[in-house]
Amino acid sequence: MSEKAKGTNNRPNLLDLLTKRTVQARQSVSTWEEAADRVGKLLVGAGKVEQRYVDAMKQVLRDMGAYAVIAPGIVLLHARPEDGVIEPTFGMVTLATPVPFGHPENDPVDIVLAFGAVDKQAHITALQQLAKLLMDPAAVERIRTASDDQELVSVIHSLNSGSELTSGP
C-alpha cells in the first residue's frame, strides 16, 4: 500500500479499501441472507477474507438482531478479525430492489456494506471516512442510483475530489 493511499496512523483509507474487485452496483438478492453472501463473496474473491468469515458475519446478525442496519437503507456487516479475515478490507454492493433484513425503522436495506478488520485499530480511519460519507444525503444518492460496477467505483472515487475521504478523521 503506498504512503498516499495509507490514512493517518498508517491506518488504511476506505477509497483504498473499496476496490473494483469489492464494488458491485444493482445486484438482484430475494432475502437478507443472500445478500450477504453476495457482498461475502466480493471479500473472498479478492483474497481479503475466508469463507468462514461471510457465515460468522451471518450469524453475528443472526445471533445480534438487525443492529448492523445503522441507517435508512444501509447495513454494515462484519465480525470478528479471528473468524477469517486476511487482512482489511471494504465491500459494497447496491441491490436492484431492496431486501428487509428486519429492523424496524431502517429496512428495507438498498446498500449493503461489509467490512473485516484485523485488529481493533487499523479500520478506524476507513470506518470513519465511511461515516463521513453515509452523513452526506447526497453522496448516498448518487451511491444508490449508479448503474452499474464502473460508475459506481467512480463515484466512490469522485467523492474523494474535496479530500474527505483520504483527509482522515
Contents of the next structure:
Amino acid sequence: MSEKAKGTNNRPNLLDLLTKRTVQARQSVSTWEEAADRVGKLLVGAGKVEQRYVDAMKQVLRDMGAYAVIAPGIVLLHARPEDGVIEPTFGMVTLATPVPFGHPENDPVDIVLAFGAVDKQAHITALQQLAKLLMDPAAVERIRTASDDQELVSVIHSLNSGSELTSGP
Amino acid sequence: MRIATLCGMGFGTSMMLKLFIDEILTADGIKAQIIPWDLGSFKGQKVDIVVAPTDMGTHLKGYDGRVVLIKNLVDKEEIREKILAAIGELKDT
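If the structure you just shared is the form predicted alone, then what does the corresponding form predicted together with its partner chain look like?
Up next: the whole complex, starting with the chain shown before.
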C-alpha cells in the first residue's frame, strides 16, 4: 500500500472545514446516539454528507466498539467514504452535560468530533491539525468551556492561528 | 522495521496514530515503515509491531508480534513511551 504524499493542494485545512456551519457549543443530549445525530446533522446541513452517513457513523460505533473515544471526554466519529461523503468535512459539538459512549476508561464524552473522508488522503492535513490541537490540554479546556457557537469557532480559530497549523500548501 | 497502526476503518484513528508515530520516530532518528490498516484487512498480516487503541486489544489476542495498546490517542507521551519500549524489546531479541 502506497502512503506517498501527493502534495497538499487538494488537502483542506482544519480551519476551512471547522466553520460556523459545522460547530456547535454546549448542546444538551441524553444519549450517545443523540450526540452523534447532533454533529451529523451539522454535516448534512452543510451539504457535506448524506443522511445515511450519520447512520453509518453510529453503526460503526456499535460494530467496532467505543475505541472512537480517543481520549478522556473526546470522541472522533466517522464512517467510510462510500457511506455517503460528498466533500471532506469536519464537525464539532460540545455537550453541556457529558454522555457515556461505552468506553471503559475515557467516558463520559463532552467533545464530539466527526469527519467525512472522500479517500485516504484529502483529510490528512486537517486530521493532523486536529490531532495537534487535541494534544494540547489547555486548548482542549478552552474548547470545553466555550459557552456558545461563536465563541467556540473563535476559540478554534485563535488556537490555530500563529502556529504551523495554518501553514497552507 | 514495519509498524502497523490499526483502527476499524483505516483512515481515522489509525491515521492519527501513524502521524504521531512518524513524528516521534523521526525525532529519534529511527527508520520504520508505518502503515495504517483497518482491522478487517489486517488479519493475517505480519508486522514487527502493531499499535492499536486499548479498546481493540481483544481483537489482537494471540497476535504473533509485539502489540502496543494506547489508551489516550492524543497523548504523545504515552505513545512515545510505549512505542520506544516496544522497539527496544525488538532490538534485544
